Amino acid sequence: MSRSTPRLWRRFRRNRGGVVGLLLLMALLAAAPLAPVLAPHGPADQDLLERLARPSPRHPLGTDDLGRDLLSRILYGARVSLLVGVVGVGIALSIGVPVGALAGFAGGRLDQLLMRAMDVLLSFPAFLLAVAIVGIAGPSLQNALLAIGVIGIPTYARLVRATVLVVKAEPYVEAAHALGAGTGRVLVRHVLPNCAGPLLVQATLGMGTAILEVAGLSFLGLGAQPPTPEWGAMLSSGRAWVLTAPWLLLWPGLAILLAVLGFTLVGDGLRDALASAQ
């Protein structure tokens, strides 16, 4: 453990707004993995004879228009969405920190190039370019995966170019080069762990962002298809009910803001501890 780490998590500690989002990501983080105990029924059981059921003790947040327990599906919703939120950074950072990488340590004309294709992406509206890739890749939750990666990729690459411009220029750069350090090795040892903090926290706001935005996609017809238990797919199937069963929509849009608020809430905390790291 590095020494600077126990110091980081004390000044995060301080942070009231960023341990409350700690603790609703450990929420979210135990009701992932402890679905099949937590959850009272399968997510995809169904009870006619129990459809639009108001709260109870047999069904704590209600039943769907199909009888299925709406607990179950939120807790099994959980592991969707952790889903989402790492394999959509994941795409967008193992393809925007070597773009950006190599753009500011290259400089020039490669430079040029890859920020052009950034601000080309940039250049569309987030949301309906996921809606675009979705559309013509096919609606699934793998497709809405993929789109969220890619609107994603711009932020990371331009985020890691402005911190390996400000890096390289830095005199332990200049000396490693001068002891003779291959660019590889300068790049990997040297430059890229300075992205480190700053990729910290724009991929933990981003993962929120992504779990936002795949539920928008999902409560559109172009995310993860039934019986999938996927928080924006059951808001989009409970619209019909809202004035007989509002708590179909109640239940899943409070999954989604306590989730997405968590990784913000996080992301703002571990951000003002860095800051006043420096």
Given for the second form:
Amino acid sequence: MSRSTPRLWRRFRRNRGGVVGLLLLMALLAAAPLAPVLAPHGPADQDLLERLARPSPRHPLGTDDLGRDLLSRILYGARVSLLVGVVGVGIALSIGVPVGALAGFAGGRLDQLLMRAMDVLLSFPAFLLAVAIVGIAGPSLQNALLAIGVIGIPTYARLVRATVLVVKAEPYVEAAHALGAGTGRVLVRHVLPNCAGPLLVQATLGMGTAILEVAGLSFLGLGAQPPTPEWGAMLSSGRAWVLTAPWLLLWPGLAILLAVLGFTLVGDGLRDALASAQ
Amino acid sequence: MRTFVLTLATILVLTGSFLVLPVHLPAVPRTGEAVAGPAPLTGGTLIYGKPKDAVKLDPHNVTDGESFDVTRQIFDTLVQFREGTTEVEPALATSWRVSRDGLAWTFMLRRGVRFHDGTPFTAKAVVTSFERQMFKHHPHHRGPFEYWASMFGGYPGIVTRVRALDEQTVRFELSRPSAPFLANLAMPFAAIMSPAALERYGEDIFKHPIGTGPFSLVEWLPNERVVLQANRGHWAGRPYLDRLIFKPILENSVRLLELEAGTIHGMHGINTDDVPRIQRNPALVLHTQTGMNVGYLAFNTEKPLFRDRRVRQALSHAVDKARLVKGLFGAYGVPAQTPLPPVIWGHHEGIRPYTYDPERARRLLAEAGHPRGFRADLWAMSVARPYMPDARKVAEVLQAQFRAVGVEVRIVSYEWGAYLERSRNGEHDMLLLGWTGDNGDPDNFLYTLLSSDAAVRGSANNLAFFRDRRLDDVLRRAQALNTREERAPLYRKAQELIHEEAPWIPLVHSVQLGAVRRGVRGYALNPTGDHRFHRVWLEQPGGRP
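Given the form predicted on its own above, produce the structure of the same protein in the form predicted in complex with its partner chain.
So here's everything in the complex, that chain up top.
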């Protein structure tokens, strides 16, 4: 893996979409930690006498219906979105990967049991399942993250299981077994490295999806709660002003669009680079 | 996910189209309508957009305006308010008299009136409609009947008996005199229902409302539409409209878009920021009415946290009411200092408001044992109300102002029916709600909303669950007196007590807003928040909205 990294980068670089995506992601990555420095106002600071102000030097992107600075909210929103992407995918990975590996290695009844459970999860429309989970657990950002994590599990489990099944039959794995390597060692040394590429691609794409899904949940009032500056929630509360102050919708909409686009382009770029690297 | 993407796309497209659409010019503001005009035309269908569907179509078993907006058209009351006022005039009763001691009210009933199911309206119907509400053991007493309890102080409360003297005469017997009694009978909960329908439908009566009103129910598709048709045999003459359709549309902005597009004829629930847009549009007419209402925050005084008066006073000092009202209500609201709106007699002008003073709030919190503040839930309605078009925004402002004194608030919302039910059970810490007066009497605010008689779990209208013996005593004494001159000082005293104890933060008295398309005539807003359609007519009955 380490030797192929420069080559991967060379191939990735040739993909123009991927590079644009990377730039978008870097902007997101920069905005999140730097929000307190860059933001001209606090994200929850209200100025009720300056509601729905048009973009101006004082409020470069205008203000929302409670007089909060939109630029500041968008910047702080980047933190929430990044957190959502990382944690959402993290939950899915940390459960999905072991489940997939276990199912693939153990085979038999356990495999059947685990994969049928994954099928059950997959058989629900993902977003509906997330709405159901949040509906039961109560609307909050944490629960939305949990829901997004849960609905991501089967994707990773299946991915890992498929790779395990292929690798398990490889002669070198049998050789390793014959040499006395335990299942754990085989898994870590031989199987997981083979999954790394596809998992990376899937996780990158998954972060984009997670952001979009949490934005969707927040839009429905099931995710981030006020005054958290979450883009989907901002979009939702800006809906009422679609005709009078369209910038309330425009900026969070654009932010979601660009963030998700960034992750998707990078994910696609990675996939192409990996495919051609092999 | 796809729905979200679609919504997003729609929003972006709409946003874009706004940028290229021409703006209506010139701006000619229009408010209300001239009284004189052409003779009304008969016929046509009017579609009216409202924020939410009715919870039930059983006026005895609901308390919210969204339900009453519909039941008002289907049911009549013994007496009614003259349109646009709170003056009582005859309706199903043609005349009445009260005994000298104020304990017996006798009503002479209108002859020849029939319910929508064809059965005749008689004294028995009046008796059944009231007994059903007042006696817990009555076979048709199925439901909370919270309005009755909050108006008359329990079951049966101060009304001990309703008696049919003959087919056309009914007598109410009271255990103590009640000055607002007559006006109470004009309120929508005092609707007269067909006893035959009660027998026939039992617990399902809320889906099959049978009254004597100007319109009868054709169909009710919950959350979709309520279709009513003209009662051609109504005792006060048939309504001009043939059909009246109520269409619930949750979002204020979407409802307004529909009005602009002409898919509905009229609506209420208007964001104050949208008012200029309505005034600019030559196809629309804006109606305004100084509301007989109050929007408030109630502390649940049953929760240990809010049992301490200092905590309630502290938060009262933490709210910058002037800024809140100016920012969110603009010209269509005034800050409230007492539960009683200034348009009602007995309003206390001299209440010294809790000043906006975060420092003092923090000090009071520290004294009460919360030097570092605390966490609590604040409930906010998800539905536009006449006294608060967007409660969640009000909640967000309060959240920020409370945070400044160290109190962290989580904003909680439920579906409208659940919101009312849970709050009646006292599940909240703090909640936003409001009240539109039904009868122009201070009793209808102060006793109904803050007496201990109205603080019974499950049927509470006193959502602060505030129980104060001094206040109860003042309010009951005021009920028993007859003239305004005698009662007003007691109500002023009551407002002082309430102010001092701070079970509420009274927030705003707001101006009611409504809008109809040009060509809809006879539409008017009432101080009671009623929307009546008996005398509404269309200039082009055959046309589409």
